[in-house]
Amino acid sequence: MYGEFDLTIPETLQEAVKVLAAAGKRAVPLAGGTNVLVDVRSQRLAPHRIVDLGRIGGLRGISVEGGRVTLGPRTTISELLASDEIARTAPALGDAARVFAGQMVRNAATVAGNIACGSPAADLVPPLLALDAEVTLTGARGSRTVALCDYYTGYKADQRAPDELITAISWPVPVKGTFGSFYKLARRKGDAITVVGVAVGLGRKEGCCAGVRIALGSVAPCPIRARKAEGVLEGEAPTAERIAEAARIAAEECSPIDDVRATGEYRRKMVEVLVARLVNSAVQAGK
């Protein structure tokens, strides 16, 4: 049986915050409710309220401006889909939105939703990452932003209060000649959860490796970004032996835990070869 909550729909976002502020950990915001709503079904959530965002206008939308793409927290996977801005300037993130869960759940799938849900598998936060991507805060006091790889502090943990939501998402224009993928290791192509996520950003300056951003998902408590490695390409010609190198440091940086879809072990080594596979596929983008 189902516990019981209360239901509030405010019109704007200053009495959302208003509502949450005053409920404290009690309540939990719904935007696209593919993530809310199947945990309050299998009751691993159980809130005393629910604020539902969907009639707050403003949350939704991609725009480009001064050098920066800023979507809207309730813009839907869908949407990504269809941007030709998102197709331009963030690739990697179309090549996660291509693959995320089925038609129907991107449909109601929101941006926010899924950084939020705090997940180590969500799909689109490794191409985030590896735009440097920051999020917004709103609270009661204020806005406040914060780098996305500051964000989670541990598993489905993070910096949000209980009284703030996020109201956009943003990151630089990557400079001309970086390119991005991303790509999802699961067991089938369609509603599958993520065994390996890697997502890379790679751009070229006189031969050389520059803007180098590795980000990988399902394999530690959170999305993570593998410095170490990037360390090794960065500013340095991409030849095999250090892609290699760079791969197999990726693959120490990650704490993978075995589960039900795979073991840690499979999923470190396949950090390794997928972190390979896609540097090597920017390097040749970029001849």
The other form holds:
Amino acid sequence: MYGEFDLTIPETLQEAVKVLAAAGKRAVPLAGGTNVLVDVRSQRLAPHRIVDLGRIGGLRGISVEGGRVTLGPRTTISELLASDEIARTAPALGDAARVFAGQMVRNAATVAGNIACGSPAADLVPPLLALDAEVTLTGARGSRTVALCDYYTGYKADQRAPDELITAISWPVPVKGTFGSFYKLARRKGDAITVVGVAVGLGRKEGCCAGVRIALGSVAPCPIRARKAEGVLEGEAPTAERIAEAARIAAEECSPIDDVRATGEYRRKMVEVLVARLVNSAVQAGK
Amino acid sequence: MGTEKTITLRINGCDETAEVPPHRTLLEALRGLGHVDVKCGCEKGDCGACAVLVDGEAVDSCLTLARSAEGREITTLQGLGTPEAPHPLQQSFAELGAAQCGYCTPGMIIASESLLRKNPAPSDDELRIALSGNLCRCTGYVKIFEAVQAAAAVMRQTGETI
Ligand SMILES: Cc1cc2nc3c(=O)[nH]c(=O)nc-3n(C[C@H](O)[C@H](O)[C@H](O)COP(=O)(O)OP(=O)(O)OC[C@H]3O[C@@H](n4cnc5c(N)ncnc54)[C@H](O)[C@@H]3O)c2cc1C
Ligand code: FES
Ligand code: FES
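Take the protein just shown as the form predicted on its own and give its structure as the form predicted in complex with its partner chain.
What follows is the whole complex; the chain from before opens it.
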């Protein structure tokens, strides 16, 4: 049923990178397979070789060390959902895991797979953007770390070289009193593709907003930060007018398309509604 | 490209060998070995008919390569119970009429087992969301939800797990 390809199941990261480097663009890493195998079946993807990362040790797990939270790339959505560390240090990511696909997909789907699939609707990306997450890429020539906000270069386009793998995702533990949340607007409560995704992070300093982060999914070629909207609130008192202004600006910053799920106009309006709602609840929670 | 390889899959506690090319999915391999209790619906992760437990976690076998599942513990519907000693979920699906054509039933029961192991007393909302990856075109879901709640009550009483 599937297109034909060769399969390598390496035991070590070095071996995986070596195979990828030798095969070039026609090789595809495989983690949970929930994007790759669907794409191969529909012939959107026709790899010559698939490199299954499933037997490489040390690529899973959540750790908090030296003021940073680090995720192994093969950490699954279900593992995020079950983690007290995530609930404590990254509630917005927990929110996203809760509304992610259905349980069978959550058990297989991984964090790196979600980032690397490049979908504008990838649900973990807005919360990770709001956390100032960084992505570590490891290839034949060594490792480098890039900010997630610089990772995407366009629709389904990113900085990853064909021989590179995402080997870690990390972010600083948010300062005490930072509130984070994610809201997924979709056409059903379960197992649906996001129409608009909004993640907000907000701290307080002497009654004013500090560390404001607003990230949006499904309303641009890739998930984005709404930096102008953040700027409206940063260092300012969160009055009703300011919050409304920030929400309006966030809606201006996105560039949504019409598709089968919603019109661009509706998406834009919902960005305004949801940004206001999430910022308001963060402000209320911080009182 | 795509040469066959003999692999051993551990299915419902027994080792079985199969010759599989790299692109063979676990779903295709299981059905090829006669495990037709694993159903083939959409082959893209949307319907849940192909759900099996891999190392105790419910996954869509259509999104898993057979070779990737080598060395893992695979459980299909038939591994949960027998006609003589059915699993409480199998019992209550049969008793409460939670199956019509029955095509979705194996996946529904596997997904329900996985839910109840993590959450033995789900609310109706939690149950609906947990089964959102399993489609049924016949029952309208009401009887399925009733059957899972009935089995959950039995399992809480007897402390039963697989
Ligand atoms: C029914 C269904 C429902 C879904 N619902 C949602 C949803 O609600 N929200 C959502 O965001 N997504 C959803 N998805 C999409 C998918 O499940 C996610 O994007 C998932 O996180 C992909 O992870 P994976 O491990 O399965 O990736 P794979 O399919 O294995 O890989 C995806 C991409 O990432 C690359 N890749 C994987 N690991 C690495 C790595 N370590 N380094 C570099 N590249 C890598 C692969 O080469 C591929 O390009 C759904 C999919 C299905 C089938
Ligand atoms: S056949 Fe696997 S989910 Fe539909
Ligand atoms: S009983 Fe027919 S699909 Fe569910």
